[in-house]
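First comes one chain, alone, set out as structure tokens in the form predicted on its own.
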Amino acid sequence: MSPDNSSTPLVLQAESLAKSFKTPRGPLDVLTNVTLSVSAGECVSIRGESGSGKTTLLQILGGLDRASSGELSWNGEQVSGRSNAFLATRRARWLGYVFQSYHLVPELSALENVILAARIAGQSTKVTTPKARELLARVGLEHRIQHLPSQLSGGECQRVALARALINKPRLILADEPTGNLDERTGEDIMALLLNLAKSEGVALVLVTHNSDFARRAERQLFLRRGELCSALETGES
């Protein structure tokens, strides 16, 4: 599915992505023909039934998995078929990822977890430490920056993950069920924070969520059905 405004630069473009897995009973086709373009600053939500391939799709879009076929471009640069080292370098510099299970390093403090993402992108600790402190303050953790993940609540861990996703000033954030492990009230707070941060930073956001209320806050709502992306109008849902 493509955005309406063709004059806006594209930060993500996927063409005819397919993904199959080998099983004892033969190939399992999870994605069959996924085409998606995301413009700079745009927010897109993706819903689908459990097992429809939403997480697989997001991992492919973020270069954490590879499609069986199809083409993928980041920020106008073809990345399909490139080496893992190339993907890791590009991903660290321009893409932020928010996982359902946070994926924080347990031995590192909140501040160190955010700084680590910047160090992976090649930035010095001296330069990034003030930026990391500022981001943690923006997500309401200015008094918790030295705490380990085990000393933080689930909502606080996800706030650290949001700060980490933004530390390298990405063009795009991919969020995979970012409220899935949180209670309703905390999930609402995290979703509002994610949407506000993406908007204020001018960052494009692709949000995978099962929550229809959260999905409706996106500028475009898409559904993953039988391996393809469909719009709300095509599915009759809203």
Ligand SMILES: Nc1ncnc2c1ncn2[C@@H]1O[C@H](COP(=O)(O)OP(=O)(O)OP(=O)(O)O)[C@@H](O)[C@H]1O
The other form holds:
Amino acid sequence: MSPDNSSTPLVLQAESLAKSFKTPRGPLDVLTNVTLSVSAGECVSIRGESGSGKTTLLQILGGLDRASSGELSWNGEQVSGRSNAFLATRRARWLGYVFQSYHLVPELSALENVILAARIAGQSTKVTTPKARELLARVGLEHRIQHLPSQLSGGECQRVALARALINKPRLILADEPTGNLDERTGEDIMALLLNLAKSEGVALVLVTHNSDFARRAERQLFLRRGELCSALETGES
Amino acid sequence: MWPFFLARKQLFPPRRFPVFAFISILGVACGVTALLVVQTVMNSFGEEHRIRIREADGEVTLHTSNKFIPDVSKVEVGIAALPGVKAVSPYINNVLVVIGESEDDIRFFGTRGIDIDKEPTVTPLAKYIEYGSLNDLDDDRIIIGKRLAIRLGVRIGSRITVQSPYEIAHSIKGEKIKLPRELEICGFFSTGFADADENTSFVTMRTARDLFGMPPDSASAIHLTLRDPAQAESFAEELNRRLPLNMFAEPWTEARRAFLDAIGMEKQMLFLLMFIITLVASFSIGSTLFSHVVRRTREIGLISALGGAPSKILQVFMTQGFLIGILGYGIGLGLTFLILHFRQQIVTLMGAEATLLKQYRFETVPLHYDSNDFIKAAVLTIVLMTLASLIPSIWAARRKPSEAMRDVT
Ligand SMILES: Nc1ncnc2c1ncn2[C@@H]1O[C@H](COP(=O)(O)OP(=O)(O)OP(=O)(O)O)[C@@H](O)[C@H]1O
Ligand SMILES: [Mg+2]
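Any chance you could show the form predicted in complex with the ligand after that form predicted on its own?
Everything in the complex follows now, all chains and molecules, and the chain you saw is the first one.
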């Protein structure tokens, strides 16, 4: 399956993913059978109890961890079983990440944090700098681009992280509770920004959140329960 | 090259004093300084000794296994015509006896018959003469070492009665012997080598031939200097192939092999010692580096998430070790030059001037740089620092990104 000859290309395809961790008390089966397809520009939300394995799932979908079994493809390209270096180069081009705790490099300014992501993806600073400035302006930080993360508020840090996730024009953004560390109003702002940016850039989004309001704004709502993904209808929630 | 950019930023974070970089770089700089100062001082002393040996002996000496070299002026001309030869001078080496007031007061010392015109072209004798001058030397006069003068209890203008062991041998056989010769002391020299100053004297070639019963135009040896002193060994080797069996050429390095080996050995042992010290230092810097890397576990996870390949993560941290090595070496180099520039003042402050003069006969602390020392130290520190960062870097690069991101330290 190649990304070019399909009319609605699948950005992400996961087939019967399972993950178990080795623990002193025997294996812990976090994911048992996860099947998920995300098409271009689509927004999917995932909810689930704490400890249900949402972060683990996002990490596997993003290639940061490996499934115990199952198949994973990005843009129609099989990636399970490939080397870490291969996954890294693909990740830089296809994927954007947003984390609950921002994960900015503390030694770099807002602008440099955004540029770093582009440079890791192999672009030159010259080409990227205007783009990074523009993205930072779009998240409302044009006046704070030279500030270090320690000089920014949580909401501002997450805005920088949004700009960073978008700098390489990814096909898919994986967001793991992006508003988890923020107060309600700031969370609302960030979520609106994330959804708008994803829509306007045509980027698919997999959003993990505890907040049902946010989750409902997605085109597809899924729940992670007992290691499997199920849709809202099956669980009776809405 | 983003790994370099990130490495630089992590080593020198903006708007914050770079404690980690400061301590590591200073540590390396101190190690480099210690290594280079010790090596250069050792090198300077060795080189100074070598220069003095060359000055005293010439660069290559032609010896004979016979009593003397006959028709020496012909040999001289032949040698002087060889390519690479700068100056040639014959000399006579032997021992003299001074018989004092009482019969059992007999003192031996070496004497060297020299050609007053040619000798200064090979050995800078005039440089070492403290009283009188080489020009005062004639067939009835002698120049002696300063310490020998003290031993003999003589001063300028004193006369000493000398005899050669050759005459004594004749007298034992009951043959008719020449009367002892009376020589006037016309100069003192001081080379700084106690041995030479206590046991050597200079007379003219003619006086020496007369004393030791040698025919005209003969000498015991010929020494020479070369246009390129470094060629001494190969020149001697080449010459030996052409010389008759009863003559051989010896380079200065061979003549003083034992002494030169001792100096070389000393330098090597000190290098080994300093190397161990540097190694110990690099272990401590290695452990600092390790905690520096461990503190950045979450960033390592992040870089992975952004698509940084493991090899690039390795680069980020190895570059930091490399930078510490390079900067530490650079600062160490500066400190080394600074310390060596003020070497005289430092020795004075330490009160070691007297020892230097007495034990080494150096009026000032000599300074001879050896570029090899600097290259060795540079390679050593930069490689060691990069290696010290290699282990934490490999650790970082192999870290599973999912676990690195969950890290809470
Ligand atoms: N490396 C690991 N080794 C063992 N168990 C692990 C490991 N990583 C995660 N787990 C376990 O897997 C389960 C799922 O963790 P995960 O972080 O994915 O949950 P989550 O749904 O994101 O929870 P939360 O909503 O609190 O963030 C947890 O029980 C956790 O203890
Ligand atoms: Mg989680």
